[in-house]
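Just the one chain here, laid out as structure tokens, in the form predicted on its own.
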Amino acid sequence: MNTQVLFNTSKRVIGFVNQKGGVGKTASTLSIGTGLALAGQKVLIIDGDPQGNLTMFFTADKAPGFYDFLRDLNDGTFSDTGKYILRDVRERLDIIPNQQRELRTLLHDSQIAEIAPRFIELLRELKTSYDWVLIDCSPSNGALERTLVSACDTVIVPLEFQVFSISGLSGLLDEIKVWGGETGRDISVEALIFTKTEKRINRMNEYREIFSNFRIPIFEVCKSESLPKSIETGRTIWESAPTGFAAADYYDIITHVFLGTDDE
């Protein structure tokens, strides 16, 4: 058996993105990046979110991340992009890992803005190491978040089935192609997620009719109380609950988005 990409391979850096906290973003970077891994992909992941829930899943480590990483381009101290990745936090997985919740605090949007271009290009030459650079980007639009999709070859929307995540999915596209033009790249939306699915319920099907009119991949992940335990407990759900209905919903994401297989 051989495994083929099927993603186009110059998109090699994705963000999860949503304006929305609570949408299953940072559940979804987890998930994929190590379902990437486990299927033999190499891959960075950058928490992006002040929050540091990616990080506090995998490390309490004190090391460099994220915020020194901005803040060493900030004032002229950077060196090297390795210094600020923490390696083999999972086998074939590595992570820029985010400690400081005060990041917009410690860096004002306009310093962000200003070392914007050089961060985008440090992250162009860093996939050249991975198959895959995931960044979980934090639920808001300043610089910060304008920075880290603008760094992206590609997006995926995480979100629910909810009449308000129609207004929000429409504004975001459109900030998405305003970021990516000022950056002179098309950005595309690779897929919508809806997280926290309840398939059984009628009123689904009209949410997705509706959705389907952005005409973007819709891809489904089952609501399930073993995802949000497994993560409690440090656990991805391939190690909790590979067989659930979350983790097939996931595997389905990774074989039709990212990776498919060709039996020989």
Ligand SMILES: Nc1ncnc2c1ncn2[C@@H]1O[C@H](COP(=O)(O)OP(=O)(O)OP(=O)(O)O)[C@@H](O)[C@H]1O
Contents of the next structure:
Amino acid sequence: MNTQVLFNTSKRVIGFVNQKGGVGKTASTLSIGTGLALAGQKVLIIDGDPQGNLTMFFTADKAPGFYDFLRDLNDGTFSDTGKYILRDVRERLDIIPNQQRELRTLLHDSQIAEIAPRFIELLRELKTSYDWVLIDCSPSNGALERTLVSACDTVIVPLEFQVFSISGLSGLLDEIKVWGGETGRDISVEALIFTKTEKRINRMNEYREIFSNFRIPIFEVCKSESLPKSIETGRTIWESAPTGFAAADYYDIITHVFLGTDDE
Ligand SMILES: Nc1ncnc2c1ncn2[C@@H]1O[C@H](COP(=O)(O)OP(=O)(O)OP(=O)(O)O)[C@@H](O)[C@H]1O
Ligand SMILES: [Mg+2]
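Next up, the form predicted together with the named molecule, please; the one we just looked at was the form predicted on its own.
Below: every chain and molecule of the assembly, starting with the one above.
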């Protein structure tokens, strides 16, 4: 078997985005980021969410991170992006942590909007040091999320299937288009990931039909008992249940969306 990995260098910065909360943005960023690192890829995860869920998974230390990065850009004291990176939290995996719950009051939307172009430029420089840069966004749509999405090459939208998913998704896709347009960039949606699906009652064909107008590849990650437990105890799905359904679903996404693996 010759496994050829086809890289698309213009799609290295990928945001996990949905203004709806609790849909699996953090679990997906974490599972895919650590999965890519295990597959030999050099990965940077940016915790873009002031809730800091992803940071708490990797560290209890208050290392300088995302907030300090933005603050220093705002103050004019910024010198080097490397200062905000916590290296080797896992093999081949670095993070820019974020434990600043007060971020939105410490830095106002107008200040974030002002430093956005410089931040985006720095992120584009930074991506040359990594195979992938993944951004875990918060469940909001303020200047912070606008800036993060504008810095992405593409985004992935995790969501749970509900009656309101379709109207919510249309709104989100429109916003992403506008945000990208403001910085002259065309940010496409790489995939929809339906999370916490019931394997017993497979509804993927139904979802594909309902969401076919969006013309976006659709994936699922089934509901897993072990995933929330393992995250709580600081273990990835690859460490806690590597042979389970959820790991298989994330593996599928990694191979299809990220590595474009061609089995010949
Ligand atoms: N496939 C899954 N099976 C079971 N539980 C899951 C699955 N994916 C995520 N969860 C759980 O659902 C909860 C919400 O997930 P997560 O924190 O990833 O969502 P989020 O979109 O990042 O939330 P927020 O908007 O608050 O940042 C967590 O407890 C997580 O462990
Ligand atoms: Mg989250």
